[in-house]
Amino acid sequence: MNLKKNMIAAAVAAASFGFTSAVSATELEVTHWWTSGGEAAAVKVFADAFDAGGDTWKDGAIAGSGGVARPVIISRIIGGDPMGATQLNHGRQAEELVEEGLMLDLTELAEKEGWKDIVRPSSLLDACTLDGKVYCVPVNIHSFQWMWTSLDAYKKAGIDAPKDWNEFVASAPALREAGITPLAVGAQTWQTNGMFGVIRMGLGGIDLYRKIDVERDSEALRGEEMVAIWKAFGDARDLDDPNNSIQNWNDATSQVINASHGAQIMGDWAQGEFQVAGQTAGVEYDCLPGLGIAPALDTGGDAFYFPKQDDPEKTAAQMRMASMMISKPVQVAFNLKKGSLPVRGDVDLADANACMKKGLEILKDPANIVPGGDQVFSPDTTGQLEDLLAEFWTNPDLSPEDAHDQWATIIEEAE
């Protein structure tokens, strides 16, 4: 459609119109970990819009996952070499940096532009707020609660594509017989942790998820529902290739795109890879939110923080960048490329694909929305959970029962 083809141009034009009041052009280094094909296409929307406003986006991409990038980002800020802006996730990742007075206060801009009235769900702006002040701009809604299936792989196997997790598990023998590995999995710890969260939500439902992540209910943590979920996670372990050497999430997504694997449990950012590969939702691939059983969204995502600068011109440019990132046209263009949902509730997404529309429909009902792990667990707790789940996935000698006990203990003792 012409609208889709012209989306970036519209965003750039709007950015140029809105931000050319800058007294002088200013260069800002922006650090992030968006390096896959789909992510690079999305971040270019931000860069083009910022440059069109008369300033200069100096890209500081850090190869690897957020787990690799965050220590580098934090070390630079603490060490007195701050970048102009940096990606982090919604939640508690920057809490200590804010408390130390190292992040720019965006409250005046947020109030002027009415962020409180346009950001949905409100928990995203709350996650940027400390002691009543806003310190980051949320740019998207990402949820891990998706399973992506290769329709081409199922055609090759001569069977119908699954509509839910149970059908997927049942299809595994037929996939293997056709030379197709059922489940594509990257070996990085955050991926295993996220996959477990999706299985936990899909099989246990939203109420159990809330009892554990929000209420830290010990009975729920160690109850029969979680026993069954840990058994299912153990069964899922057998759907992976025992000789799997894939590390990066997007390489695992490529296995689904290439139909060598049947499915991947991964966040909605995987959509960017399908788009770059020229695939269409409902044609070459399909998506199952909540494993097709309990559709829900954990509203994680990305936010940008702006480390304090000694240069007033850079500070002014930081404010222009924050305003650009949450502006209507940029929100639409960026999120269409990223595969995520916009944080603004007042934008037109008629051009969204079939999977994005599923997400938008889920988002309409607040009862379907739960906080992401970064919003409820500290980085230390998250790291412990990730390490345990990665060990379980790669060590068949670690039983579901023992892993369940260790997992429950970590959450019970969490800050």
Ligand code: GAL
Second form
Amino acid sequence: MNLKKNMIAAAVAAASFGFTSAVSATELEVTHWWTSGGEAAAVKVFADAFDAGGDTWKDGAIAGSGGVARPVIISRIIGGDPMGATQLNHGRQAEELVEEGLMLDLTELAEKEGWKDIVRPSSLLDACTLDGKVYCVPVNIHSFQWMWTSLDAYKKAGIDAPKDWNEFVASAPALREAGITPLAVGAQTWQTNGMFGVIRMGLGGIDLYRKIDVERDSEALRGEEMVAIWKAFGDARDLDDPNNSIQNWNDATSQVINASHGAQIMGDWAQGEFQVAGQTAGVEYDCLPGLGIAPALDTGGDAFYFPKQDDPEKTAAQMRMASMMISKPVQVAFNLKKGSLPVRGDVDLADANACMKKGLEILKDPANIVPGGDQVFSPDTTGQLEDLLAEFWTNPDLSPEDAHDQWATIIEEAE
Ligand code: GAL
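Please supply the corresponding structure for the form predicted together with the ligand (the preceding block corresponds to the form predicted alone).
Next comes the full complex, and the chain you just saw is listed first.
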């Protein structure tokens, strides 16, 4: 089934998928931070499907990254000016809002539709569940554990494209010779922290990653392996442009798309940008999950939460929206546009491209999967890690040893 048919199926399904008797066309304002080309194409799938079901999606896109949008979203909900629905990363970002009783309980819908049986890995639904109640609908699996290489840039430099991080580092001098900057990096702090997580996974392996993120094991945090990884990350600073002025992640992705840079370490939402640019995996670009060293995915991703409304029509429309977002046709159409993996295993992804197929293969083995940072660290701890990593990346006077010590202490003291 091609993408267009998927989209029509999504709209038809939304129209008929339990929405036929929408008592009234209810408008819901939906906030999110999906403003890049690929993200906008993906959010349009949700909007079209919600409208096709007889309701009205009022788009509330907030420009900038999640770090900009989340405080706006959270303060509106706490301040008594809630939107109808909002994107957040599934995990601990909404913990306090749920504990304050401000978010709609979706448990009845989740049980009626059997989300426990269709969502995989089940950790995604766990990340939406607090005290046994479900408060969000997970809509995708996004993993930061990807590196995107420009095959065009390597052609320009006249050398083979790297198959892993180590070959990439070794190719840097030849790229520079050809006037190509090896690594594309955006300056928003979440990007450097995310990039470090991918380097840590690729160079240290999944067991070390789990010992640190899940077990907070001090031996692992401060041991020789992490000393070596911090040194390698320090060296990687030389792969960036010293006067790099890029802020947004998708502007860094554009540098790979335009072959001015050799590669970017970024989550698989970058796929949406390559698609919008008309590029094909394996032709103009390639993807190296786990830095091409060992298969790994973290199950980060997005979910929609529904702030409580004092209007039963809106509450009914919120339930219709949650149901639409996890429905089969919408899951396929949305994730193919978003570059993410669907939260349900019972969908046909014949249209998945070569990179998505790599991700689906890795996803099959639970041994390859770790929780996303938003599922293990609180927003406060995440903020401290992001500030430290961003400072390390741009301040050569901050030594790997000092940064490593500060990093380990933040995680050891994390609540
Ligand atoms: C993540 C989100 C992705 C993508 C990315 C870049 O937090 O899960 O969907 O939007 O931010 O904006």
